[in-house]
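There is one chain below, alone, in structure tokens, taken in the form predicted alone.
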Amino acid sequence: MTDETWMETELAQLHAQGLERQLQVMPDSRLWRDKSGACHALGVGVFMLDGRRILNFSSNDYLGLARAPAVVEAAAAALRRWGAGATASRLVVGTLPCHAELETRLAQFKGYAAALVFGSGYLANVGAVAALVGRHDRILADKLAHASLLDGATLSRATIRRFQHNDVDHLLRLVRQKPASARDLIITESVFSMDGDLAPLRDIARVAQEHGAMLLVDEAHATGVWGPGGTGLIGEWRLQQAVSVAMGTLSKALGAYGGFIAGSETLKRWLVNRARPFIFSTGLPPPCAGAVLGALDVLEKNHCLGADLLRRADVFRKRLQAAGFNTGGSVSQIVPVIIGDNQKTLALARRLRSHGILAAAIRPPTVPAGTARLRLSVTLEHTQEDLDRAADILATTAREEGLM
């Protein structure tokens, strides 16, 4: 048997660093009973543990989609139709009428020629990122940006450098020490996922244009909830034509499974020949095509659902913020709250979902060494009651642990 020994040595150290992370099964959130014993039906922003009402602040299913009806029922058309799986990769005979659609709708949405439907965001970005550069070529890339892209630039074998948060004159003095032969594909989030802050995209476009660099801008939580129609915030400051590869995922606002990447025939066309993680996956499941075609579908009818959720958020932010916490550079539907210390985060987790409330500790290296938080997701399931009682036990909570 192989020895193992390490494992557990190196495990012990995690844990008593406060970086151990071990897998929760959450409860099914469909129903519960009142002390009447009546039926309620109960989304992903809520669910019951224990006989008790949990409010839940780490899901990223934003707009409430993933239970909707036109949601679900989209999704099991898809499977009676096409049954449980592609069976094949997209290459194959893995690309289904529904996957087809997906695409067309997806590249409408985006506002670009065409788009590609990866397996997951992970595998569109890493897929993405290392087919575009190779080992000449650089990588300029947000300090701050999310593992994927991180993970698709080593695999890439290009130069990597990392700019600054945001820091747009960093970048400039990056990009004008381009060697004349290389290739530079500049990359960034546009709703960065642990701080909830927004890229400077219309900066970072201009210097992508003015130095002929591809820019890749990873959409995974601007998509449905930012722009007109939740089109991102690409679309939100029209920058189709800047920002030559626009990635999104189908697993956060639009509540399903599946990543996509959005842009030229061209680059659809370089993809489907380069990108491995594309080429040697089996397609997305029909069913997840369907539920993101309802939820298209629920965007398209409800046209305000990112704005009024932004606003809750706000509102939430700001009550936080009066309480003393340090919610960051956070102006979207992302609420931090920077403790700093991991064992002090973990602990107010702990004392929070005592009270009725899940909120996901992030430590390193997630986030920065030094930063770790708490990351509250505030969504459409969660009412302004809900926000409230969350907002008045975080913050009595967080004194009694000393942490005001």
Ligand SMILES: Cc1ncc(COP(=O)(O)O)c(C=O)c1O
Contents of the next structure:
Amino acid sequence: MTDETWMETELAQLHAQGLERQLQVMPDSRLWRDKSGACHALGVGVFMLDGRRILNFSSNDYLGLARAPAVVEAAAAALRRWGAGATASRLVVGTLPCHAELETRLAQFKGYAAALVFGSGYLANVGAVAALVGRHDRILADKLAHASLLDGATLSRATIRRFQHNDVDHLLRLVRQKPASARDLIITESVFSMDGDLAPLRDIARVAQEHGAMLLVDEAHATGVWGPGGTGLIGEWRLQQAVSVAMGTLSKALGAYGGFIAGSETLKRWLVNRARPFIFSTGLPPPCAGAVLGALDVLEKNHCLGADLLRRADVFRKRLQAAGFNTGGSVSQIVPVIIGDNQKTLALARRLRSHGILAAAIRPPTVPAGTARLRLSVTLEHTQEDLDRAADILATTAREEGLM
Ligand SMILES: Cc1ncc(COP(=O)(O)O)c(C=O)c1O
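Having gone through the form predicted alone, I am curious about the other one (the form predicted together with the ligand); can you provide its structure?
Once more the chain from above appears, this time first in line as the rest of the complex follows.
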């Protein structure tokens, strides 16, 4: 056996700092019988365990579509028709009619000429960023941009400059330093994953257009929730002209798994030829494509899902703020409760778990040092009553832990 003591030593250090991450298996408890004996399938956001209603605030299944009958049925139909896997890279023999249909639907949904589906949102970001810039170019990325964007940036070998979070003046100063021969790619999220705040997208788009920079906007947490019919913030503000690369994931509000880039036909052709996670990996499994087609049908028929969710999240956030919690700049379905200290955040998450509230303790390096937090995702499965109860339990528990 090779010597693994170095791993043990470093893991012990992580553990001591409250930074070790561990896997937790979710209880298989979602089927439950009520007093009359009827069997109910509950979702991911709320489920029954030992007769107790558990509120899960750690899931990104914002609209409760992962277990929605229409979505599960569409996934099952695609599974039966096309099989469990795509069997090869899309460029070899792996492009199935369900991939083509999904890409047409996603392009229409986002208001772009074309879309290309990847194996995950992470792969879409890594693939697109590394395909668009090279060693003589620059990437200007928001300080809080997601790890997948930064990993793509590293792979691209371009010069990486970070602008202060949502600081358009800082971005402008960096844009003005562009060497004549370089291409600039500006990168931001539209709804930030750990803070739940929004990018000043219209201002960033203006900077990009005025300076001829490419602009990639990650709509992982906006897709399905924000904008008309869930099309995202690019759609809300009609920024398709300025946002040359619109990234979305199929893994959050759309309830399945996978990622995509929407843009021009030329961009799609370029990515098919240059995005390595697309070229050198097996195509998206057909059941995922089927599930997302089902989810898009649900969104088309129910235009208000995102708006309902945001209203509910707003009431919840205000209750937490009134109780004295710091929810940062959140205005979305993602509500952070910023604690600061890693160990105290972990202890609070553990106590909440014992009260039937599942909330992820997010620590560095996912968030900057000293800003450890609980990240609470509100979903449509949480009723107003659930949210009121959760806010009360949070306030009581935090007080008992000496955090208020
Ligand atoms: C902002 C952002 N971009 C991209 C991703 C990656 O998406 P996926 O989970 O589909 O790989 C995530 C997921 O955590 C995210 O939060």
